[in-house]
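There is one chain below, alone, in structure tokens, taken in the form predicted alone.
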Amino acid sequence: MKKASNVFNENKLLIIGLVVLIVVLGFALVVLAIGKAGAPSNIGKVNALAESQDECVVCHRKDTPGIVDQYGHSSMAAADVKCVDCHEVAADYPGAVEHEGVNVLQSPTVAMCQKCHEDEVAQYLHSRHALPAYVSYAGSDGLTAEQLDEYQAIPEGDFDPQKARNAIYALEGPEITRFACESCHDIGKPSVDGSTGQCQKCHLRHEFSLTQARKPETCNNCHIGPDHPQWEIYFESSHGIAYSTMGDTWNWEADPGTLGVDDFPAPTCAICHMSGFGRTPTSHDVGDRLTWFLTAQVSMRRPSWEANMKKMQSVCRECHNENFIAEFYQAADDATEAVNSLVRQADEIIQPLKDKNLLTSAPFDEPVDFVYFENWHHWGRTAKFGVWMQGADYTQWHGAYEMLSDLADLNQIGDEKLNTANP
């Protein structure tokens, strides 16, 4: 029979075995943790090009190891397309450079990507993203007769065949505009070949992740921001705060076309405007979901609201019921109104004093031009967008509110000016 002593031994060496074994255990399943959350994205996946021996991928695999990794994990090189596919084209083709005895386009147009995507094209070029986003900036004076009619049949066009370039644009001129209004606006801009975009602004080379191009951050980029922060407002929504709380739980890599609420419980910016969700199909024209011209100083119904009112409405109601969708509707639609309201004070102030020649023909060059853009360039967009996408501290403090400062400084301007004019 052994003695107490040792039993009370034996089984407090148990016990420190044990304690150590669950820290271990621990510890390992923390590093485990930590190291998938820092590992690449790509880990798992196939690559394509493992065994390549194209002699693109050969060359490269030296002087670009980057790329060549990334594309062998996108769903393209395992569909077995080729650098030269995208890449190679007639010695005469518009951009074309001699390259190891070929020629190539240093980045693919959209036409070499309408080979495939026929439909995708399609609808991108229909929508602001499309030659609206350019025009904005550059006016339409450099477009051909083929892309000013492309133009004037997207909705965004507004039918305006001499639309000048923005103002603020020539004002900062190139050496800052090149990193500022150009970096995100040229996802509409022509290429040499006559095509229209960058598919690349939204879809990043090499890898084409399904995951990179839905998630909000993709978006980010360029939709930020007083004069269209969606991007701010969609994180402070309900919606961006399920995502920041569970997306990573999310089935990123689903089959376009198949998304539903079991893959996503709450919508992304993709979700909304542009995936296939639930009984929703696929798009990628941006504004083929949306009633109102949000960015327009006075927001006006698009051409086919009614019609793309439903779409987007069908992929609400994969989570809400019709009452929640209907008023809450109708109480945006009012909304909007109400903010429209504040951008025509903004005008019937400025207006008498436009009568009276009271302000340079010059753009900004005076307080009160600045006053009166940021009015409803920045303060009344930003609120209507709020609206929206439900984001409450964007549509009162960071919208109506400037808005109304702002009223109160262009009424004491437009009073003073006048009482000048007329002592």
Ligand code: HEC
Contents of the next structure:
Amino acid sequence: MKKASNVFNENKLLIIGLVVLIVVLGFALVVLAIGKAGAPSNIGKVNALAESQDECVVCHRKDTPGIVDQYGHSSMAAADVKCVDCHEVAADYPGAVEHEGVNVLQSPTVAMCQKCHEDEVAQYLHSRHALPAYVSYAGSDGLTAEQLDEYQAIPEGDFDPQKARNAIYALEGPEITRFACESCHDIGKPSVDGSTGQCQKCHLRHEFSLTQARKPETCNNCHIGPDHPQWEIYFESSHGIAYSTMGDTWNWEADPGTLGVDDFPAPTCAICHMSGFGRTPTSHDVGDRLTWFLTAQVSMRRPSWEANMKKMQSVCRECHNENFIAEFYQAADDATEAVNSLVRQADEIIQPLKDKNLLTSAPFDEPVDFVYFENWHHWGRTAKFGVWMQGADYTQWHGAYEMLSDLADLNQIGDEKLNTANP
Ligand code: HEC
Ligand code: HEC
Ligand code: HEC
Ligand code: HEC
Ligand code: HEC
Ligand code: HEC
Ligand code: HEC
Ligand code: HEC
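In place of the form predicted alone, the structure of the form predicted in complex with this ligand is requested.
Whole complex next, starting from this chain.
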């Protein structure tokens, strides 16, 4: 039998235990609440379609709940833009499929967006993200007269739009290129209704989120790899370091046109190339702020380079002073010319071989073709991009150094071929 005092002691312990438990639980709840308040704002974003009785929404809530949920959290749904505004077309519209008593497009085209976003579409159509991206692999033969005009209105530089572009495309064949060239370059592909491009390459459906479009990961879909490593370069730069280490504290959802240094202390790809930032207006023409055709074998100035430079520099000027930027541009121009001259050296080695018919006429059928190509197409470009976007390792070891190494190889191959031809 237990003593009375023991029973009393056990009860006291139980009560103390309960009090401690309640205090601990209460504390945990407070911590949780503070944590919630500091969480990213979009987690608490309202679902504009939660109560919607729209026919498409009601059925698709069951059939494809993901699409309805994502669209519900978009600012377009909040602004009362409906599924049918993008999807519904007349029965005779190119690409229309009959669906639940109406006609819909499976993949809404730029013509649909254009109804409400005329300016963005006009700028985009004047950019190299439109037809030039597509012509890069498909050539311009299949374009309508109207599309050809649209294409030719976009600055090209004096590299020939058709020349040798399709060589690798044709060599690899459609089984591969569908998942390669086309996946990236279809950003500018004409649709069945004749309108050009795919906004959804950057604005992932169905959230159409500004946060997502403004992040460098969006561009990483295509601007990556040995021939255009802008992604890798950015992450190596001070700007990219600021993004990687502090980006989660930036104001990603700032309204278009209000974005400035209060929101972003360092730029992403979009800030330098597209966004309205401080005093600079937004543009969907990604060529609008560029001075050089850096992608070209030998880089040359763009037709309106001086006006373009002012626009890019006005972005830099939100954070850097005038001298800093002027000196940077001067040094980067000099480096661009220096890379041009390394590219020209390769031509000087190859030209005598061409003159003496010592190269086969077929493209990419002997090692020398690859060495020559990679010299400008991979390393030359990479060196230039590294300079302009502050990626020292890419300018150096993935750029200029590789060029020196390729030039040595080309010299040796050239000498051997000349010696064999004239022993
Ligand atoms: C009664 C149910 C129902 C209604 C109403 C409905 N849908 Fe659908 N929808 C479906 C189903 C089921 C599919 C097929 C889904 C699948 O293949 O997984 C579909 C497919 C689609 C597709 C893809 C078509 C394709 O061929 O790939 C689109 C686009 C679409 N719906 C849009 C709409 C729009 C816009 C509305 C409103 C006008 C709408 N739907 C109304 C049930 C519905
Ligand atoms: C702002 C324009 C826009 C609105 C509004 C819109 N969509 Fe779409 N939707 C698109 C685009 C663009 C695609 C094609 C994406 C692609 O081809 O990569 C698409 C594709 C689809 C598809 C086929 C692709 C798939 O993943 O199954 C379905 C189904 C669909 N939408 C349903 C809906 C429904 C339901 C709504 C309303 C809740 C809606 N969409 C609202 C632009 C829109
Ligand atoms: C019926 C008109 C309409 C159509 C069609 C339409 N939009 Fe919109 N869109 C709007 C409106 C209105 C807003 C503004 C929402 C706001 O400011 O809150 C908007 C905003 C946006 C935004 C900015 C989102 C944000 O958070 O501010 C993007 C991106 C966008 N639209 C892309 C598209 C694309 C891509 C298409 C075609 C596939 C398209 N829209 C079709 C009316 C439309
Ligand atoms: C990972 C995405 C991606 C793949 C795959 C890809 N490209 Fe590109 N391509 C790009 C990007 C991005 C540029 C622009 C580079 C720049 O401006 O720095 C480009 C530039 C080009 C250019 C120079 C621009 C012009 O219009 O003259 C050509 C030509 C080209 N690509 C053809 C091809 C061909 C042919 C293939 C397949 C054999 C291919 N690309 C595969 C992303 C890609
Ligand atoms: C190369 C990527 C890219 C493509 C392609 C693209 N956008 Fe955008 N878009 C962006 C970025 C980045 C922003 C955010 C701009 C900012 O920071 O204010 C944006 C913003 C917008 C906005 C919000 C208003 C504004 O001007 O800031 C609309 C509307 C829009 N895009 C429509 C479109 C339409 C329509 C298309 C197709 C014709 C399209 N976009 C293609 C990257 C893209
Ligand atoms: C789906 C693939 C794709 C995505 C995503 C993409 N681009 Fe591009 N981009 C291309 C291709 C392809 C080209 C080359 C087109 C040509 O010159 O023929 C290009 C060219 C460019 C150019 C050079 C334009 C010129 O006039 O020479 C810039 C700058 C650029 N992109 C910036 C961006 C930024 C910033 C983003 C992200 C917000 C982005 N791109 C997203 C495929 C893409
Ligand atoms: C600090 C601003 C800044 C940032 C951030 C930035 N860029 Fe650039 N980018 C530039 C400048 C400056 C040039 C060269 C401009 C010129 O020709 O005058 C350039 C050149 C380019 C080109 C080459 C265009 C051509 O002529 O072929 C592409 C493509 C490009 N950037 C894409 C990107 C992508 C993708 C990102 C992010 C991963 C990015 N940029 C980040 C400033 C920036
Ligand atoms: C939103 C602010 C912002 C904008 C816009 C911006 N930068 Fe920067 N930049 C920074 C910050 C922050 C740093 C890191 C400063 C440091 O090293 O302490 C930086 C560093 C640099 C550096 C030094 C890199 C190094 O490794 O030493 C260069 C060069 C530079 N920026 C060029 C540019 C150019 C060119 C532009 C415009 C095309 C530009 N920046 C636009 C914020 C910005």
